[in-house]
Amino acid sequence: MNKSDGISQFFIRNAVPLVFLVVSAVAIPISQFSPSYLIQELLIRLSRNAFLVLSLLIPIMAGMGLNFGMVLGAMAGQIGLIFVCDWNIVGVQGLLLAAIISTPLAILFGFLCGIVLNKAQGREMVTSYILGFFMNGVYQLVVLYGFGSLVPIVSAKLLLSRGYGIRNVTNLDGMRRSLDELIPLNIAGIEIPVATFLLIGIFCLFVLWFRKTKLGQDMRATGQDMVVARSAGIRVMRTRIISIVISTVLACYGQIVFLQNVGTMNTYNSHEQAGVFAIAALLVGGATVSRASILNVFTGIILFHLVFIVSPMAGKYLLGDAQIGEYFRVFISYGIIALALVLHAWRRMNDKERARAQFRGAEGGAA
């Protein structure tokens, strides 16, 4: 490969993050936000979203692609938070109890999701997306009709006036920013959620350690070639299910971390965008359907949410309407997933063509 080919391949493989970098460089001056405000907002969004995005890495390593089914874990986390709010347990203790309650649910949801995805080999992403829609209906049915009737709920603040079903908005004031403010640190007026970043750091170390374990090596082998992995004695289907279970449990914890930062929970909708925004952020960081790293996670969150922060004000100053920026944010979140998937398919086709050309060249040289 000559130098020009190497440069072109670099731009092709990093097209998405480069586009966001250019958009951010243009929009930041137009938005007129101060550097301290942007840094504060980025720290908040990084602490809020990193856990959710990191939960996507293990299924990608196992060849399962982008796990849209992570919303099942988010639903489990929300159910745990509903129970904790009903029992009026506040602070970090409430978050821990919510995580303990929701873990068995997340394991069950992940196991069922893994079984379904094993039946849909090669179509895991679209299957997990549709499965998320199906489970959303089940979740809403249970929370809207089961809680307060079949599942006892004591707090009148949570229940609808009819006596059963949870209200549209669940107040998490008792747990709001309890993890973020556990170890307070303020530098030049910028609040840094030290405890949350420590938890994220532990998660990153877990991912690095997990890749070196026997199970992690089995997942990598499965992701590279299922036939070869099966020939090597790896229980491929079991390994794939375990990857989805781990991802679902981690997404459950990630949703709890996310909601404690926000302080309120939209009972019926908070989980719906968890998968889309997390996957979009990961793709913006330069990840693909088959390859993702911790660096992609943090790069993607910073670039993706930087555009989210500056686009409304940039739209207001540039076009006289902040709503234009809001439309742009919605367009970006879905459009970037479509663009990344198209680029991934195009790169795979190009790689195959290049491999064929090299093979023909080798044959010609041998002749």
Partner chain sequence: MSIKRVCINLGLVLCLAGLIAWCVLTGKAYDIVLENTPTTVAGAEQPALEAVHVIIDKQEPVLMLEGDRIISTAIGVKHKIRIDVLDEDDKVLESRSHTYTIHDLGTPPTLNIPAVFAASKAEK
Contents of the next structure:
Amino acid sequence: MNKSDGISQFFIRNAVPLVFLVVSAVAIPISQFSPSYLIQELLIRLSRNAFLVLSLLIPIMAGMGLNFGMVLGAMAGQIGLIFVCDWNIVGVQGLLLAAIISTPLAILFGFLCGIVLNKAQGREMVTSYILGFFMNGVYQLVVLYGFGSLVPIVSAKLLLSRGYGIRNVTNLDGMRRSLDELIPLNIAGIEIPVATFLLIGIFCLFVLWFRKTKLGQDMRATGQDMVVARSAGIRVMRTRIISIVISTVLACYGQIVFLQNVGTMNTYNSHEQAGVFAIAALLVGGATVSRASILNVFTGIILFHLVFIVSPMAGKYLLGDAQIGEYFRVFISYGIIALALVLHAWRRMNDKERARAQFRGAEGGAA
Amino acid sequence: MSIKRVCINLGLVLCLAGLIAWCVLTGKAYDIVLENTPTTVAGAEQPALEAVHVIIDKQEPVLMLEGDRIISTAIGVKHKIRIDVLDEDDKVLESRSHTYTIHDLGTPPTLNIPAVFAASKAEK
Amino acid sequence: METTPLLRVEGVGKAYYSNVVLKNITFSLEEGRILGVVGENGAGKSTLMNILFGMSVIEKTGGYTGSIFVNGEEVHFRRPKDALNAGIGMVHQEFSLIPGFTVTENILLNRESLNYTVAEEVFGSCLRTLNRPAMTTRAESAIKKLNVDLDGETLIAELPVGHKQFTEIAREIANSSTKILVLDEPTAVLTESEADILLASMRRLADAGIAIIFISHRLNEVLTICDDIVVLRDGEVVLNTPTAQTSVRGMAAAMVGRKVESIAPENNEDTRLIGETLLEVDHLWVDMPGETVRNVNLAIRQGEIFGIGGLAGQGKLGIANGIMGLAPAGGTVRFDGKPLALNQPSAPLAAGISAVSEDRRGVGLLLEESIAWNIIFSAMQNQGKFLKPLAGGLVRVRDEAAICACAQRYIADLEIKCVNELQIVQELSGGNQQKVCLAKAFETNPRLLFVAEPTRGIDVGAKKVVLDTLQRYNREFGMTIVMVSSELEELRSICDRIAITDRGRIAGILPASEPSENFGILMMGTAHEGAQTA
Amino acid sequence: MNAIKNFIEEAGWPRILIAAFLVLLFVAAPFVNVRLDASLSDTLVRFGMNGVMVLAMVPMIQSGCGLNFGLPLGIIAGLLGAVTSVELGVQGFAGVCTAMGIALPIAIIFGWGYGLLLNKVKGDEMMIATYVGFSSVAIMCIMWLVLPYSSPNMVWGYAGQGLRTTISVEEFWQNAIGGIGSFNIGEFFYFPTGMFVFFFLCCGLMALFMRTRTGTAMTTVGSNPEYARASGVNIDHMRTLSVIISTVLGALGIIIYQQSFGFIQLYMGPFYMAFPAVAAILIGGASVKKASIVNVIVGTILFQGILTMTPSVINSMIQTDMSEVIRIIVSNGMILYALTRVTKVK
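Okay, that is the form predicted on its own; can I get the form predicted together with its partner chain now?
Expanding to the full complex; the earlier chain stays at the top.
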């Protein structure tokens, strides 16, 4: 491979992050935000989203693509939060308890999701996506009709006026930013959520460590070639289920961390957003359906949210309408996923072609 | 399954249980009714205090005038309440502290300031 | 000194239901020796290896008879794992490697060296971490035993084919309990120099005490490397001898030499008119996976039945698929004097060439559709048959009545056993499915018909109908037929001339009346270089 | 006994449950004071409104492109046609025809591009279709603000530009097709004859097309692409053609929907519109690989029946509106079932 080829390969591989870099480089000056505001916002979003995005890594490793089913984990986290709110447990203790009670739920959801996805091999993504919608219905059924009637809920503040069902907005005031402000640090007027970042750091280490375990190795093997992995004696189906379970549990924690920062929970919408934005951010970071690293996660969140923050204001100053910027960011979140999926499918086809061409070339040489 | 494994798992389960207990004990927030109304403690009539600052744990001081009933929150089981009696210039005349657990207060948890004030005096 | 042989196979037989594929196989293998197993496709080699390796297909179809001894103890493998535990390692023809893993990781796949971690006490041993240095050492020692130049840290995807093969072998050696190594055609994908290295490594392994079963079609290699040779034919051991006592010719004769009943082609020269060249193939290459055609020159004459034989993977199937535009191809093909566009499936169909695919279920049929649809589709798409005008010729829709009539005609003609013409093809037996494929091709009235493996996997009765029908269409309608088959005797029974492919080239073309050995020699790729003629 | 077993196997449990549920709703209706004739009429109207969009699923399923989650693309074409027709101020039947006339070429162009894209990503069509649909809706949100429409019926009053989220077509062509030959029986039963005629016309044309040479080839491509290729059919052309037909039907479908509904919903309106259509055809008995016109008709009746009946009947029964939740569970459950089932057969 010669040098210019290498450079063009670099550009092709990193096309998505580069485009975002250019877009934000253009849009930041137009938006007229101050650097300290931007840094503060980015830090907040980084601490909010990193966990959710990181939870996507493990299923990618296991070859199951982007886990659109992570919304199941988010749902589990929300159910935990509802309970904790109802019992009126506040602060970090509340978050911890929410995480503890939602863990078995998340494991159950992840297990179900894993079983369903094993039945839909080759179309995991679309299935996990629909599964997310389906479980959303179940979640609504339980939370909107079951809570307060079948599941005891004490606090009238949480319930709808009819006496059962959780209100559309759940207030998390007691837990609001309790993790972020656990270890306060303020540099030049910018608040840094140290504890959250510590947690994220620990989790990154976990992912790195996990890759080195036998299970991680099995997952990578399964992800690359299921048939070979199976013939080598790896329990492929089990490995796939475990990867989804881990992802779901982590997404559940991610959602709790996310919501403690936001401070309020849209009982019936928060989780829906979680999936799309996490996946879009990861893809913006240069990850593909089959390969993603921790670096992709952080570059992705920074670039994606940079564009996200500045686009409404940039749209306003540029076109005189903030609404356009709003829609623009909706477009990029969906567009980027579409683009990444297309590129992935396309590249896979091309690689196949190229492998065949190479084979042909070798044959020719031997002849 | 080795003994070691059983021990480690058992230890973890205990840790988890401990963690849950800790969360519930130290993280639960209670609504406490504070009353600054006349009351009787051990046969002795306690008049309401004219103006006090009530400070639960390290929260912001709450100003209570004679006859006030206020709902405040307290996180955890054990609390230290401090009562600052104020004069007309909002200067602290006298400051008294009292420790109690939430279960001492009945349901709903109610704290009568003159009673607490009297009790803490008795302690001294 | 008489020792117990490492592996002893005694009287092993196997039947898939009523179809006997192995009869009374007996041989033994001693420590440090290399045993060559040769035989035509379908001679029973792969079944034998499946038994040795405990593949589940054997157990599922009723097990085998006879007994196998390893180190003097009788064994009966039910799963590949049993065989592995007994020290039998197998390298299959298809690579079983993970492309994104390094050589080391592949060699030690699912047998990694692990470190203790505390987490395993809770979640089990799957959370042990990999011990990379130990893995590297183990992989290196395995590679060293092979004496090949292989870097443990390279990704498999970046390796040349030969090195992948070495990785596979290293994987089996790395398993310290491996005492018997089965290599299934390991040299088929290698260049000559790579093959030489492999043979040298095999010798080293044998010297180190590992017994090797070497399956190959390259008789020269077998002669050079093996200590003993077993030749299988029709599920029986026809030759079991030390290498010194045989020759290429001897082996070839043993492999193909039937009870040479010399099926003399019926004297048809007077009844048939073999005309001018109809199809001319010049320097054809076809990139068909597993059946690569490298350089083929052929001339097929009007009205003849031309056979193409050869061992699996030597390109005989590629020729038909390449000309039909189903696999990327190059070179020149002239049909009836006019050049034929390649890589364009509609071109040969338009010119009057049809094909019956060897992949009946994958390419040949619409399994979920009716017999009628299957038969008429090609003719409808390419020749506009079975359409009737509607609304004054504005649109033309399927003429269901004509379609049914046509299907019924073929059902009667080819004795297709079915409920009626609307039955779903999936429900038919293999033989009847094959007849549907033939009907589809006949309905396009081709001047030239390619028929690939027409009798594979069908019962005897259907086989006869298929072959008779082909002959009948050739006689009655003068349809030129090119039949591709692995079964030499089948080719010899109906063809006029037979070409044998070897490594993507035509090794030679002989009249069907030649003795079998001559075909066998061509197949084994041992014929002298000048054999490559058109 | 065997026949029952076969039937269950053939139809699949979810479908039977849904049908039984619907029957139950109709049986229960009179007991909770829900008028049967009104419900029936509602069901029929909704059937007419949605039928064409469900029909749009057929060609792509048949050609092996899977469920068309990218239906919003066709809907956008329809919206462009409808909005332009209102801008021009054409009224009545002519207005609908104008809308369709304008939507048609746009849909063909969209479908062509979309088809080319899907040919590049064989095997991953459904996921990509979903996101192509979503992102096209998002980009059209911007376009609705920017495009130079100026009819005061459609733009925001205060800004003088940018289209409103819902635009009434009442003054233009509400019921312009549905109203043709429509009649009432009694007070509550309304039958939108025109809409039915249009829907069955579309079905008829589709059935006819499926019987032509090209239609046969298209089915074959979906059934076994290798077989089709070996028979000289150009797979990519067939797939593209099926996508174009699907997109066009999506465009026509939304116009029919709007003329009955009375409003054009812009912006995020078309976002999730593919899902009910997908669910309907699956409920009707289609799989990810095979669909027929019967599936369309049965599925639309069942699905729309449930959508109409649940709010009225369940609400009267338990005084709560559970219809939204039931809709989500039924439609997505059905899609999930189809997705996991098809691989099991393989």
